[in-house]
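One chain comes next, on its own, written as structure tokens: the form predicted on its own.
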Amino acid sequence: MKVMDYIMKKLEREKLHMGLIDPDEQTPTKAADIAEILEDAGSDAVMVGGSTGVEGGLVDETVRNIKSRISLPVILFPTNTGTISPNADAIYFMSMLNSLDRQKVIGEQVKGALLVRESGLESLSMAYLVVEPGMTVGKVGNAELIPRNEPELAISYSLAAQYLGMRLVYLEAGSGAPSPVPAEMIKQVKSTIDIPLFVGGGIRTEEQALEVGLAGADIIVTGTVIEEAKDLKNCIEGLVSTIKGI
């Protein structure tokens, strides 16, 4: 089964929980332990990447890794072309819509289209929107950050996203963030697109898990909880249960 048909086959009847593990953080092995405590708490897929664009081997090596260990989807967050394995499942073709630099819009994708072919890798195509504070992603990525108390901007990129075809929209708050995107920005953009809608950063305990996910995200991601968790076992099962019971 394609990832993206696994995905909206399993969106038909709960909301979807990713664990984003980063490759710069932990050797490969780590990441493959990571991967199986997801796996065994119910996660339904596991991202690979990260904010500063770790390149090369680091990541094949790494998703080489998780994938000898888990059944579960793995599918590449990309920063730049460098990020691209051609053992994961499937990548996010992202464009970061509200960034001013163009190479974030449209260049790498270009760059990497042909790489992205070539590797058999199945392509999902995903309007990326840093919203405020935006943390690291914002910086790297050069974003006109939205504003959290405007989500009719959010509503204005994500719509255009729809329209231009995109099949997936994430709102990312950036990892590390003080808090998660707002639960209003989140119910309106969910009301106006008829796309599944991705929501990540600053998702740390079960109550922000529960928020994010009343409030519409069909598909929440946590990462920075996944480095930070002393009990990452209980810190993830607790998270994916409350999200499997919204």
Given for the second form:
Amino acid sequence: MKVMDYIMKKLEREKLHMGLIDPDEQTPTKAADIAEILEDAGSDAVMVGGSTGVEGGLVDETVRNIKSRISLPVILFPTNTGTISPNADAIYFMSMLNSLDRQKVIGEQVKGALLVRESGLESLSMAYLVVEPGMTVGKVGNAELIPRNEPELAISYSLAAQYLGMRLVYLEAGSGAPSPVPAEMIKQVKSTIDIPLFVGGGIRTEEQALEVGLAGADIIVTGTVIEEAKDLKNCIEGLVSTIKGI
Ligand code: 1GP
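For comparison with the form predicted on its own, provide the form predicted together with SN-glycerol-1-phosphate (1GP).
What follows is the entire complex, opening with the chain shown before.
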């Protein structure tokens, strides 16, 4: 089954959790250990990527290790064309619509389009919108951050993405953000668009996952908490059961 169909089918009955693994943060073997815990805990997919532009060989080795151990979809969350691994199941073909840097809006995508085609990866078009504080990805991407108190701007970007034919919207507060995207912004965006809404950045606790999910996020992404948790199994199980219970 195509990854997009898998996501849409699952969304008919529940919200999804995806764990983000940054290949820079651990060895490929350790990344596969984490992926196995995610799968056992009932998470829905593993995203592989980082905001600083990890080197291609390491991404590929990480993806291959993960793929050899789990059956969940492995989806690339790329920073640039150097991070494409043909061994993943799919790639978010993302545009940071609120970047002031043309390269992030369309340049990298033009550079990578043929590579994606040759790789045979399923391409999932996504509007990537960086909300305050934006953290590293906001800086690296030269984002004109969406202010936390301007949900109307987030709505306009999201709707523009939908009208442009994009299939997914991602509201990103930035990895390690002190708090997630505001619930009010999530609620207003969700009530306006018809395509699935991803929310990530700063989600560490079950309470935060619950708030983000209740506000309307369809797919909740956690990264930092996976790197830092003392008891990873317990942490992921708690997050997943909270999200599935909404
Ligand atoms: C980053 O939204 C993801 O792109 C995950 O953020 O690391 O804060 O969970 P965290």
